[in-house]
Amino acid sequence: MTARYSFGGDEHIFVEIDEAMSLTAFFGSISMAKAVRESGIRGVTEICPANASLQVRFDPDVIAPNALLSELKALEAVSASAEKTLATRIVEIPVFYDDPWTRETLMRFRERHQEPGATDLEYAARINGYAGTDAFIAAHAAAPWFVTMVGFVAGLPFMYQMVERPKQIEVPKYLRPRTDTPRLTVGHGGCFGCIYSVRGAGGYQMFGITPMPIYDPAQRVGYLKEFMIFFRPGDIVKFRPVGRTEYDEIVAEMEAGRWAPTIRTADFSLDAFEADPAGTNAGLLETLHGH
């Protein structure tokens, strides 16, 4: 795989690892981001890894654009030979699927949807070949997800499910974006899951809502006191379906300052995963549940 380089104006270099999404491309992105960070090239001001690409922002008064381009190309070879392993963490995130708030919102924007007669869950289940929404939710919550990019708005994770390509959930975005999405909506567009960190516009299909804040500029939430954004690229997420009662309990515990997500450290190897996806995922879930 050879990366494609392009200048984004006079202050950015864009590096496309691959046109298509894959865990291999994602590992290419984060390992190159790491190589650029560790190289400490003068004039590099920000390094932004994304799903299958990365962006390097620089100050052209400090380093000439072509000089930086050469340095990045040299680092590509270094990162390509890097071990495809990651010391990371796995987080369990409760999700209230088919909740009343996203349901109310999706009904308000029905005329912007591909299938106005169905809910987003019913539509996604049907076009992905599931017998019904229960089977679809079970698949969504069964295998873990990689956080492959953080952004769009503050702290929003893009997530890629750790399953073989034929099992990937794929849905189009709304025909026209909504002007409203509840905060903490669990959504999906293309092959990516997301959690909306703030209320606002959005085009992803809406499947449910989590009671777990992931961005808190006021830093009142206990686990966000150290830093206001929860996710980092490379985090692994496992969703756990909860009903209304447990959702309300978690919200109440959160407000009392007593709730925190279950987080465990985890080691991930891309080669091991590709050899045995189901076995690797089972191992990750054992780690999560402390076995």
Partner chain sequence: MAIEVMKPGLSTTVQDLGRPGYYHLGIPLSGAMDRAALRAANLLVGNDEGAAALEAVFLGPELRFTADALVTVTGADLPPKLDGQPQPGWTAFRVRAGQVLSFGFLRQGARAYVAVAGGIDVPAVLGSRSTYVLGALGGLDGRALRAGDMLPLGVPPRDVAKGRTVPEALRRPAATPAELRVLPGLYWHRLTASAQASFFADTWKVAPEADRIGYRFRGGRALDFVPREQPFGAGSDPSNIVDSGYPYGSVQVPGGTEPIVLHRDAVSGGGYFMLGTVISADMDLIGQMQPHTPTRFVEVDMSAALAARDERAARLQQVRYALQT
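Numbering follows the first chain given and starts at 1. Under this definition, the rigid core comprises the largest set of C-alpha atoms superposing within 1.5 Å between the forms. Just so you know, these numbers come straight off a predicted model, no measurement behind them. What changes on going to the form predicted alone:
- I63: CA moves 2 Å or more between the two forms after rigid-core fitting.
Counterpart to the form predicted in complex with the partner chain, namely the form predicted alone:
All you get below is the one chain by itself.
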């Protein structure tokens, strides 16, 4: 694929790896960001990779915009040939699907939804061809998800489902955004899953809620004491459905400082995944569960 370049004001160059999201495009963005970082181009002040793109900030008094553009284009071939492997971690995230808090919220905003007579889960199940919400939840939680970007609000992960493209869950955002979304809502918009790190406005469909904090500016949560934001690009997430009883137990353990998520280190190869998605996912889940 060939990247597309555009200027953003006087201090930014935007590099779009591909118009369509894919893990190949994501690896292209992080490979190019790494190549720019290691090149040591004078005048580059910030590199921000995203789902399928990156943005480079520079000082125009140090390097002319067109000169930087030439440097970036020269690095494109270098990044394209980079090895598509990643040493990362796989994390198990408990999710209380169809919980009372997101259900109460979504019912307050039905006039902004494509299908006011259904819940977000019912709508998502129907348009993705599932027989009902139970089958949809099982599919949502079955395969791992790849964190391709963290941001928009502090700590919010964008997650790409690790299945063949025809099997991917896709659901449009609300027709008009809500003014409220519960903290730690597990949502979905387009091809991306997310977890809302804070309470606030939002337009993604709401499927459930996790008891696991992912952003703690006070750094009181044990596993967030070193850094207030949990997720990193490249993390792999496995959702685990829980009921109300286990959800409440985790919240209580969390408040007592005794709970932490299951995390394992893992090596991910894009080539291996593209050759055998199911086999790669099975290996990741074996790593997670210690088999």
